[in-house]
Each structure stands twice: as C-alpha cells, then as structure tokens.
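Only one chain comes next, encoded as structure tokens, the form predicted alone.
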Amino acid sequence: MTDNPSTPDTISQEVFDRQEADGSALPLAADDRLDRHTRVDLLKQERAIAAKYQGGPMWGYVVAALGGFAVWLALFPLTMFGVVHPLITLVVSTFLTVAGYVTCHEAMHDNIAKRGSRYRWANQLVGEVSLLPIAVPFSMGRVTHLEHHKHCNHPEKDPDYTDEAPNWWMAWYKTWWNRQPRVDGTINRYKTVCMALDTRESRIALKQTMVVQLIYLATLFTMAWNGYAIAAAVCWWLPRQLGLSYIRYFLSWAPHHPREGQTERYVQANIFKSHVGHFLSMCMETHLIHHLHPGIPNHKTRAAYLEMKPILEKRGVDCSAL
C-alpha cells in the first residue's frame, strides 16, 4: 500500500500563482522583497523536499485502526462482566478513541489508499471503523475536514473556527462548551456546514451522523436500562466525552491559534512546542507540514519539517519553537 506521487521539475505559471496566492516574501531589507525566481526556487526545494516524505507502508495505520476497534468493542463485554475494571477500561478506551482520530485522519486524505488503487477497501475500512468511538460517520469527518482545509482559519467557512479561544484553559473549556445543544460549534456547525454545502456528499453524511448518533444513544440507553449504566459510561460515553476534548485541543486549538486573519498559506498553523511532547500532541507540533502537505503521513510530518525547516524560515515561518 504505497503511494509514488510525481515531482515535477518545474511548477506552471497556474500552480504557482495557486500556491502563492497569499503574495507574502521574506524581506530582505527595509522594503525590499524576494523576487520571483528566489520565490519559486524556494517553492521547488519544498516540494522536493515533501515528495521524499509521501507515500511509503500504510499498513501500520491498518493493523492500528481495525486492532484498536477491536479492543474497543472487546472492552464492552470484558468491563460488563468484571473481567476488567472499569478505571482500565476509561484509560485505554479513551486512549483509543483519540488514537482513532489519527488513523483517520490519513484515510481523510486519502493517504491510506487513494482512489483507484486496489487497496481503496483499506481506505474507507479504516476510516468507517476510526471515528465510531467518538460517534461521529467518516463521511461527516472527512466532508468537514477537507471544508477546513479549504477554508483554513476563516470566520464563516472553517468548520473548526469554533474552537478558537484566547488562552489554553478557555480552549479546554470550549471543546465542552461547543458541544452543548442549540451551541454553534464542533458537530452542529458541521451539520451547517454541511448543509450549506448541499452536496451528495454532504447529504449522506448527515444522514449518516443521525444514524450513528441514534445506535450511540441507543446503545448507552440498553446498557443502563439493563444495569450496566457504569459499563456504557467508562467504555463509550465518558471516553467520547473525554477524546473529542483532547481531539479538538490539540488537532485543532493549538496549532491554529491564534486563528485571526492567519489564512495565508505559511500561516494557516503553527510550529510549536507542546507540554505533553510531539507523540502524546497527536504530532500537531508540526501540523503547519500537514496544511502544505497533506500527502505526508502524519509519523513523517516532523522529520520533513526538520528537513524543511531552513526553507520554512526564509519564507518567514517562526520555527524558534522546534
């Protein structure tokens, strides 16, 4: 499962008006400006650079998404019966619903198989089986995902601009906040989003948030109606309560903020030190890579960025951080 994307050795006038759109340049005086060619030299080093990083074994993803699922379920019957204590079963389940994220995330971009290879079945299975543990259908995530990536950082049209906050603790606080009825933020902007958007796409994906949403309430309901109540809340309530916090933090908060008027290509997110370390951050530190190219698997965002990192900064990019 690999994926061979072409490099090639000059960039059209077309990609390159694309791709520097934001009309930003490192100064190299007072009022002067990079010229032209230092500009898409420098734009050619970078997609060098991101081409060695593309592609490669995706079957870790695979084995991860569909074993975590495995376990996840698993824990329903263990934890009911009192094979496993319910403190275990909150801990390694809400480690494997924000675990669940990151493998669909790649399936997201397509990064696990794209489209037309043999192994698309791959693709959708890890995506479909991901995001089950946060209650929310891969068509939702991936329709909203790509809409934020589009539309990075703006007010209106960035399905995750909700979640901007002027300091960490009131962004904790938000990803609970954004997630109380009748609030705009996390999934009811996306159902806006999507509906705004009034695609096949979109429209499937609704349908299929309001039937993942009823077997999630269902479910929860049985379990307590027949005893079970501290089951159903360490093995899927409180770990979705908990992951979709810790999602919507670190995949979303604190490599964008601060989100204002940061839509430029180079300053869509930020390079930054995380308190929790690079693994633990979900590999966010260097989510900027992710924004330039979403090609590169998420394990190799930060050696491409080391790689890159000189030619980030003649573009401008704080990397002080890292």
Given for the second form:
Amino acid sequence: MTDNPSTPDTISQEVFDRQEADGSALPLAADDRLDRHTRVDLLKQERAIAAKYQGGPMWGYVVAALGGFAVWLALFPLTMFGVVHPLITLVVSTFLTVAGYVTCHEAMHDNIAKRGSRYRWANQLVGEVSLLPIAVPFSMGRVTHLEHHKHCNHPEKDPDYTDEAPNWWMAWYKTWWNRQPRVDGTINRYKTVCMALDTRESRIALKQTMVVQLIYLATLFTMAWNGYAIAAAVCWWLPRQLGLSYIRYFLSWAPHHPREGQTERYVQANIFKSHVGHFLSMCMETHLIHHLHPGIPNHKTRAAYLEMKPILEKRGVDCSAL
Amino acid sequence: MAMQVAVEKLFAIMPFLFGIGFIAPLIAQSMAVWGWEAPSGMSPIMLGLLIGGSWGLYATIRGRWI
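With the form predicted alone in hand, show me what the form predicted in complex with its partner chain looks like.
What follows is the whole complex; the chain from before opens it.
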C-alpha cells in the first residue's frame, strides 16, 4: 500500500506537460512580473516538496473505511432491536457518512493503491464501501470528481459548480436545494455530466447509480412498512441528508468560493480558516494543495502547505488565513 | 432499452412512491412513539398516507419538495 513517492500525480503532471507543450506562460494568481525561468523554477521546487508528501502508508484509510462501514451496517439491527438509541444512531451514522467521503476521496485519486499495485483491490474496496451511506456508487463519485479536477470552477463542465452560493448560509440552503427531484444540482448534474461524457466509465457509473439508488429506496420502503421506519430514518435517510449537506459545504463550497472565473491553477481553491477546525472540516482548509497535487493524502496536505507556503506566496496565492 | 424506459418512468414518479413508501409509515410510527392521535378517528397510517401521498404527489409534479 506504499507507492513510489517520487511519482508525480497524474493530474499535476498532465497540467505541467500541457503548459510546457503549449509554450504558454504558467498561470499565475496575481504576480505576473515573474519571468518564465522563475516560474519554472518555482514549479520545480513546489513539485519537489509535493513528492516528499505523496505516497506513504495508507492502511489507516483502509481500516477506517472498512471499520466505519461495519459499524454503519451494525447500526441497522442494533437500532431496529432497541440496543442503540435512535439519536445516538443518528449522530454516529452521520459522522460515518461524512468520514466515508474522506476515505473514498483518497480512492478516487488512487492514493490507497495505484494502478498495477498488488494492493489495488484495497483501493477499489475502500471506494466501493465508503460511498454507500450517501447512496452513490464509487464509479459515479470517481468519474464526476475527476471531472471536477479537470474543469475546476467551469460553470458547465465542473459537476460541482452548482454548489456556488454568495454566502455561507445560502451555501447550506443550496446543498438542500440541489437535492430536489428536478433541480440541476448534485446527483442530477452528475447524471447529466456522465451522459454527456458517454465513456465506458460514465455509462457504468450511470447504471450503478440506478442500482444503488433502487437498493437504497427499496431498503427504506421495506424497513418502513415492516415497522422500522424510525430506524431507517436515523440509520440511512437522515444521515445521508445531513452528511451530504456537510460534505457539499466543506468539500465544495468553502474551499472554492467564489468560483466565478477562478479556473487557473493557483486560484482554483482557497487556503481558509474553518470555524470547526482542520479535522472537522475534513482537512479542507488547505484544499488548494489537493488541487495542485492530488497525490498528497488528505492528512498530509496541511504539512505540505506549510512547507510550500513561501513558494505559493511568490505565486501570488493568498496565504493569510493559515 | 425497455428496462431503461421502465426505470426512467419509475424514477419520474419516485417522489410520490417515497411519500407512500417511506413518509407515510414514518409519520404513523412517529405518532405511535409520541402517543399522538390522528384526527377524525383516522388511523395513523391513513393519516400518513394522506400526508405522504399528497406531499409526494406535489413533489412529483413540481420537481421539488417545498
């Protein structure tokens, strides 16, 4: 589960190569007085730091994903038979739903185990089990999240652009609004993006989404009509609603606000100070590092940021928050 | 293809199905837990079906729950 730490992550490599091939200037956030030599040198320094933080043991994510999924599953019978109080179930299940996205997010970027690794199965397994609490298959999460990275903050091509809102309370409202049956947000937008992509992966994602959603709804209906409606509500339905809002707010709105026009490399995401702290905001305070180098595991982005900070400041990145 | 059309039709009326499949029994069971009586001698599940069914129908037609 330890991959070569010197291997650059594919997305930042792709961006770097494209810029080199185009012969265009490397995009800057603010300070465009830097000459090309300085910019390339800064990028090399940035990538050298990033390489130090990529890879490393990822067993913690595997244990967290499988353990969390097991606890989440166990809550169903434990709540149905009155062993665990519904309110405790609601809190624990919501936490596990949010935490599941964090572990799945690593799998989306192949950070648990790269393609070709003998532990590749673990990457797939973590991805598959982690997203079930939000009733979305790994395939859909992965396809759309990688599109988000490729077209970050593009109004039509970024599947997460619909989370944009003018302020924090509108952002929370939007997380709920985007889940309405015929509103073009979250899963509806994801389906549209997958249909437009029309690749083998996106077609599989659409089919699996349909299956997972049918299983989710059939489970709720069956439990409800057999006398376990409250258990179904606190195990899956409410945690999914609350968890999705929390995930959309901290993983999509807060690190990318404001989105309009912020498509260049160093302005795609922010460095910000969260009121609930680094851990409870899912390490999103340093989300820019994730967009620059997705191969850096989530728990290392803060340390990588602190080492990269002088370079980012020279790039014109606003690092005043942390 | 026929399967896909059938599933699309099913999802088109899913808010209504959700109303009678989940909201209705949730209302009835919540009333039982909190000891609430349904008005006009109605059974809790009848009240649940009335609220869940009409709310789900509204969401199906409008495309949003509120």
